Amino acid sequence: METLWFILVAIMLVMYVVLDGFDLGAGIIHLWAARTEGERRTVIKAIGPVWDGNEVWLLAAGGTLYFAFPMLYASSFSGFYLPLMMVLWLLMLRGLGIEFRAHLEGPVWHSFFDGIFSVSSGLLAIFFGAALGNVIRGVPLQADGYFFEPLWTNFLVGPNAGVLDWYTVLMGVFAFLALASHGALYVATKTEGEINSRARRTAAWTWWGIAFLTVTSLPITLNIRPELYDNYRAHWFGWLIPLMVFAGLVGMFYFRSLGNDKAAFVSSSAYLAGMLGGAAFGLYPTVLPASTDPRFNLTIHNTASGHYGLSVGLVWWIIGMVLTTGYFVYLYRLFRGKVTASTEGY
C-alpha cells in the first residue's frame, strides 16, 4: 500500500509540473515574447482559463503527501521553513501580477504587474528545480527525523550544505530553461504571428541548454547520489523511463522543426514527465535521504500513515481524481484552439 501512495503522489506531482509548468514558463517569457500591450494580454489569455486550475494539482498533492506520509510532511515543512515561505508569496505574487493586471488601467500599472508575472515565475521555476536538488543531495536528517537546513552556507555539496549550493543551484538553472521552453512551446500552440515566432525561437535555443544539461546533469547526479542507480540495475523494466526522456527530447527538436507546436509540446510534457519519474524511481522506496546518515533517511514505510487508513484514503482518492480529470477534460476543450488580443478574458 505504501507504494502505491508513493507512486500517486509522484503522478500528481508530475501533473503539476506538466500543467502548471507551462503557466511559469509563460511567465518567464512573457516580457521576451510579448512586446506589446495587445501581445502581453494574448499571452495571459492563452493561460488564462487554467493557470489557477493546474495550481490544484499542487494543493492536491500536498494533501495526498500530508495524509499518506505525515512523518515526510512535518519533516519537509519544518526544515524547509523558509524556502517555503518564499514559495508561497511567489505564487501569490504570481496570482496578484495575473489578475490585478486585468483591473487597474494604465501602462505603468500594466508594466508593473507584468514584471511581477515573469520575474515571480522564473523565481518559481528556480526553486522549484532547487528543491528537487535537494531531496537528490540528501538533507541534513537528524535521528528524530527532522532537520535544519540554512538557505546557504558554503556553497558545497556535504553534510553542511544548505537549501542553496552549487548542485541545487544547478537544478535551479535546469529547471529555469526546461520550463521556459515548455511554456514557449504551450504559448506558439495557442498564439499566431509574431508572439508565435519569438516562442518559437525562444523554445529553439533553451533546447539547446536543456539537452546539454540533460547529458551533464547525469554523472554529476550519479556521483553525489550513486545509489539512485540501483533500482534501474535491479528492474530493467525502468530502463524505459531514461527512453522516455530521450524520445521526448528528439521530439522536441523534430517536430518543432518541421512547425508543429502541439507534437512539439506534448514531448516536452513527456520529456518533463520522464526526468520527475525518473528520480523518483531512483530514489524509491527513499522519500528524504539524509546526507548526514543513511540510517536516517525517511523511506515509505517509516513515514507512511496506518494500512487502514490508507485503504480507505484510497477509495475517497480515486472519487477525487475522476471527478479532478473530468473537469480537467472539460476545460481544456471548452478553450481549446488559438487565442488572440481579442479573444473575450483576461
Contents of the next structure:
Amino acid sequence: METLWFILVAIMLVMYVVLDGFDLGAGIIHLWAARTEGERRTVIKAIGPVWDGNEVWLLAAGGTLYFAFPMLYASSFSGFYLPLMMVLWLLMLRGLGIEFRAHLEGPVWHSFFDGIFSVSSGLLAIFFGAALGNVIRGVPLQADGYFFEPLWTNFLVGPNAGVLDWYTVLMGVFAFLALASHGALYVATKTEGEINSRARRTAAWTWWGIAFLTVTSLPITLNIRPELYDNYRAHWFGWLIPLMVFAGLVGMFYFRSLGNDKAAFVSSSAYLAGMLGGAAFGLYPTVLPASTDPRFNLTIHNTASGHYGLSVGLVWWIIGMVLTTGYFVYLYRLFRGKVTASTEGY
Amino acid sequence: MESALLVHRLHFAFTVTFHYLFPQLTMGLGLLIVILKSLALWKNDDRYNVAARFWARIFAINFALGVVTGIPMEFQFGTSWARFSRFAGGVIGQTLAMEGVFAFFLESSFLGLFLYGEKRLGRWGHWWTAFLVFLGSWISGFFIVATDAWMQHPVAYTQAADGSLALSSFWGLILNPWAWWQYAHNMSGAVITAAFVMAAVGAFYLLERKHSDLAKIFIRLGVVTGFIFSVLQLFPLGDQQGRLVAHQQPVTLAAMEALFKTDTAAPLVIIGQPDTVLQKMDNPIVIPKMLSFLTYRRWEAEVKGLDAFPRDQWPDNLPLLYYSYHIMVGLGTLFIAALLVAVFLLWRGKLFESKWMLWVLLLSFPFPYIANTAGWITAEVGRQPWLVFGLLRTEHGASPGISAGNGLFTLLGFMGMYLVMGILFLFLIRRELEHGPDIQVR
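Please supply the corresponding structure for the form predicted in complex with the partner chain (the preceding block corresponds to the form predicted on its own).
Then the entire complex follows, led off by the chain already shown.
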C-alpha cells in the first residue's frame, strides 16, 4: 500500500512538472521570445486558461503527500522552511502577475507584470531543481526525523551543506534550461510567425545545454549517491526509464529539426517524466535520504499514514482523478489550436 | 519576539486572517452570481447577465488573491507546525488532500471559462461554469472547515504506538456533527458578507445617480439574501454552534462569556470589560438569567465558570476571546435590525428613495468582514491552549528546528507582501467600481 502511494504521489509530481513546467517555461522565455504587446498577450493567452489548473497539481500533490506520508511532509517542509517560504512568495507574485495583467491597461503596468511573471517563473524553476538536488544529495536528518537547512553554508556537498551547494545549484540551472526548452516548445505549438520562430530558436540552443547536463550530471549524481544505482541493478525494467529519457532527448532534437512542434513538445514531456521517474525509481523506498547517518533515512515505511486511511483514500483519490482527467481533457480540447493576440480570453 | 512559538502563532494568525478576507467574499458571491445567472435565464432578462458580468470581475480579483494567499496556509502546516502534522496528518491529511483533489481542480479548470468564455459557451454553458465555480469554492470551504472542526472536536481516530493518530472511520470524520454546524455557520457568514458588499455597491451607484437600473438589482438581491441569512445565522446556526461549545468545550464557553465564577441563573453580559487579574466584570450591562437559558434552555440552570476548570486549561488570551465573541454576536444582531428596516422599505417600495437607508447600506459593508473575522478568532482562540482539543497542546505542535529569527524573517516578508497586495487590490477594485458594469461582453 505504501509503495502504491509512493507511485501515485510521484505521478502527481510528474504531472505537475510536465504541465506547470510548460507555463513556467513560457514565463522564462516570455521577455525574450515575445517583444511587442501583441506577442506578450499571445503568450499570456496561450497559458491563460490552463496555468492555474496546472499549478493545482502541486497543491494536490502536496495535499496527497501530507495525507499519505505525514512524517515526510512534516520533516521536509520544516527542514526546507526558508526556501519553501520563498517558493510561496514566488508562486504568489507569479499568479498575480498573470491574473492582474488583464485588469490594468497601459504599457508601464504591462511591463511591470510581465517582468514579475518572467522573473518569478525563472526563479521557481531554479528552486524546484535545487529542491530535487537536495532530495538526491540527502539532508542532515537527526534521530527524531527532523532537520533544518540554512539557505547556504560553504557551497560544498557534505554533512553541513545548505540548501544551495554546487550540486544543487547545478540542478537548479539544469531545471531552468529544461523548463525553458519545454516552455519554448509549448509556445511554438501555440503560436505563429515571429514569436514561433523565436521560441523554436530558444528550444534549439537550450537543447545543447540540456544534452550536456544530462550526460555530465549522471556520473556526478551517482558519485554523490551511489545507492541510486541499486534498484537498477536489481530490476531490469528500471532501464526502460533511461531509455525513455534518451528517446525524449533525441525526439526533441529530431522533431524540432523537422518543424513538428507538437511531437517535440511530447518528447520533452517524456524527457522530463523520465528524469523525475528515474530519480524516484532510484530513491525508492527512501523518500528523503539522511546525509548524517543512513539509519535516519526517511522511507515510505517510517513516514506513512495508517493502513485504513491509505485504503479509504484510494477510493476517493481514484474518483477525484477520473473527474480531474475529465476537466483537463475538456479544457485542453476547448482551447486547442493556435492563439493570437485577438483570441478571446485573458 | 524571542519565543519561536509566539512567532509561529502570529505567522499563522496573520496569514490566515488576511487570506480569509477574500474567500468569504468569493464563496458568498459565487452563490449570488449563480442566482443572478439563474434569474437571467428564468426571466429571460439580459440585465441580470450584465449584473453577473460586473460581479464576475470583482469575483476574479478577489479569487486571485484568495488563491495566492491560500497556498501558504496548506504549506504552513508542514513548515511551522511539523509536530502537529506528524501527530494529526494521518487523519486531517484526508480532508486537506480531498480539498486539493475535489475542489481546487474544479475551481481552477472552470474559473477561466467562467470569466472569459461567455461568448464561446452560450447561455446554458456559461450558467454551468458559474455553478461549477460556486460548487468548487463551497467544497473547498467544507474540507477546510471539516479540518478545523476535527481540531475542535476530534473524532474517528486511533492512536498508534508512536503517539501519532490514524484514521479509524472515514465517514466518522466527514460526518463529524461539529463540522456540519460550523460549515453552515461559516458559509452563511460568507453569504452575508457578499450580500452586504453587493447592496453597498448598489447604494453607492444610486447615491451617485449612475447605473441605477443595475444598482436596484444589486440592492434587492443583497438586502433580501442578506436578511434571510442574517436571521439563519443567529438561529438556528449560531445557537447550535454555541450549544456545541457549551457541551463539548465548557471551559471555552466560560471564557467567551468571561464567566469567572460558576453561577445558577447566570446573566448574559451584553457589554462590559473583563478584568482577568481581579477576575470580575467591569461596567457590565446584563440580561438576567439569559445565559443559563440560552445554554441549557432553563432559566435557573447552572453554568460552569472558569473556576470549575484548572488554570492550565483556560484559553490563554481571555480578553481577545471575550471581545471577538461579543463583537461577532453584537454585529450579527445589528445586521438583522438594519436589514429588517431595509427589507421593510423595499416591500413598501420606498427603499430606493430613502437616502439615509442607502447611506446605512453603503457604510455597513466593512462590518460583516469584521464579524466573520471575529468569529474565526473566537473559534481559534477559544480552542487554546489546545491545537487538537484535549489531545495536543499548541506548544507541542510547532516545528522543532525553526528559530524565532527565521520565523520572524518570513513573517515580516509576508507582511510586506500583503501590504503591497492589499494596496493593489483596493486600487483594482476602485477601478472596477469606477468603470461600472459593461453592457457588452468585454
